[in-house]
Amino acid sequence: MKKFIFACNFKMNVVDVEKYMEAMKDENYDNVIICPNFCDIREYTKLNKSNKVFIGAQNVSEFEKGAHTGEVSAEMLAKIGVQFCIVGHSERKKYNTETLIQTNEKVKRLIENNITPIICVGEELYSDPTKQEEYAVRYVLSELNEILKDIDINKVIIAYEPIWAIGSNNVASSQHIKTVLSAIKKYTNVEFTLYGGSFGEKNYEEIAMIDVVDGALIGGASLKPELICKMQKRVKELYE
């Protein structure tokens, strides 16, 4: 039976791991990533041992050691328990100037740790809205064909978030995300292809069942324990 990867980035938010021990109970949650804020991954190393819960991060320095103040690197989080990790988000690269150059680095740092990359793509909205779509599979594979550089591709996971959508409640439809992560697939031969962009309680059944989504990157709704439970076992329900 397939799983349905539910991959909560929490942002520069706090979320109580002890709410999400509540609603989680003890039930296994193997299909779920939680990436909190860096201060708090330790905490939540807890949801690995009692509800099978994987551990992620939202991001990691290019860099492998040095004189980089700040920076965490994938070394690190490989010894605290981190298993997942998102790079590349849009957020990163508008607010801080972040490059597929970049990207590509912290990919490989991550592999040669055994941490799986989250590979964030997407799009702005484009000028003509009746061919989004088609600069959206552009843009993306454009993206990909930087980041994907030199990297062994059975090894990452790549969400797409189109840019618009994020935060905003304006999701892509359907027939937009099928076209878009049926090109990724069929152009890079990545096996796991996520969606991201204001997923939530009003449309997650209907993202679930598109048969090229793999699972979702999801923002606002993470921080809400009982939604992700909720939203975890009615899909298990759907794929069953």
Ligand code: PGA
Second form
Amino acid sequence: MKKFIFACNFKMNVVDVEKYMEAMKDENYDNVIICPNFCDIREYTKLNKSNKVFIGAQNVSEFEKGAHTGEVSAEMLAKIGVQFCIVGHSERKKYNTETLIQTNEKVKRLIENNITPIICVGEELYSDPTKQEEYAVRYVLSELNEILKDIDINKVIIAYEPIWAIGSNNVASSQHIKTVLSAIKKYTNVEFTLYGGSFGEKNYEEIAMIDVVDGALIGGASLKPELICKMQKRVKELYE
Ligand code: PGA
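Here we have the form predicted on its own; I need the corresponding form predicted together with this ligand.
What follows is the entire complex, opening with the chain shown before.
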């Protein structure tokens, strides 16, 4: 049976770790990845002793080790039980000037440390709305062309997040998601793809039914553990 991945990106929001894990205690969430801030990761791994969920990070250094003040290496993340890591998020590109070359290096460091990178790609709004889909495909494939240089495609997950859909309540249409993710799968041969951008209660059922979508990268809606539990339960039913 297909599994729909719920990758939860808490961003820089304050989340009560104990309350969150308490809400997830009744079942095994073998399709849920929780990506808190660096400071809280250990707390989550401690409370996740029976491995109900997977723990991820939101960023990693492109460097292996050494004089890089303020950075956290992939080796350090692996040591505390991190199994997934988001890289190249559009907010890092916008506010931290992360380049595609840096993202490519980050992906390499993660794979060297047996952490699965969740690689984010996505386009801005195009001047001609009738050409948005076409533009999106061109844009994300050119991003992936750089990011995936010398990378084993079997070791990564690709998340398509149109920038205009993130935190905007402006989710992409199913047709748009299908077109872009189909192109990504065809071009890269990647097995797992996620959709991200205002994914939540109003649209999760429809998105989960798109055949080329294997999961979601969720920001705002992931801050509510009850909602994650509800959505993942319902999607399991839909897949039965
Ligand atoms: P959102 O964020 O679900 O709040 O739109 C998604 C993301 O940025 O990963």
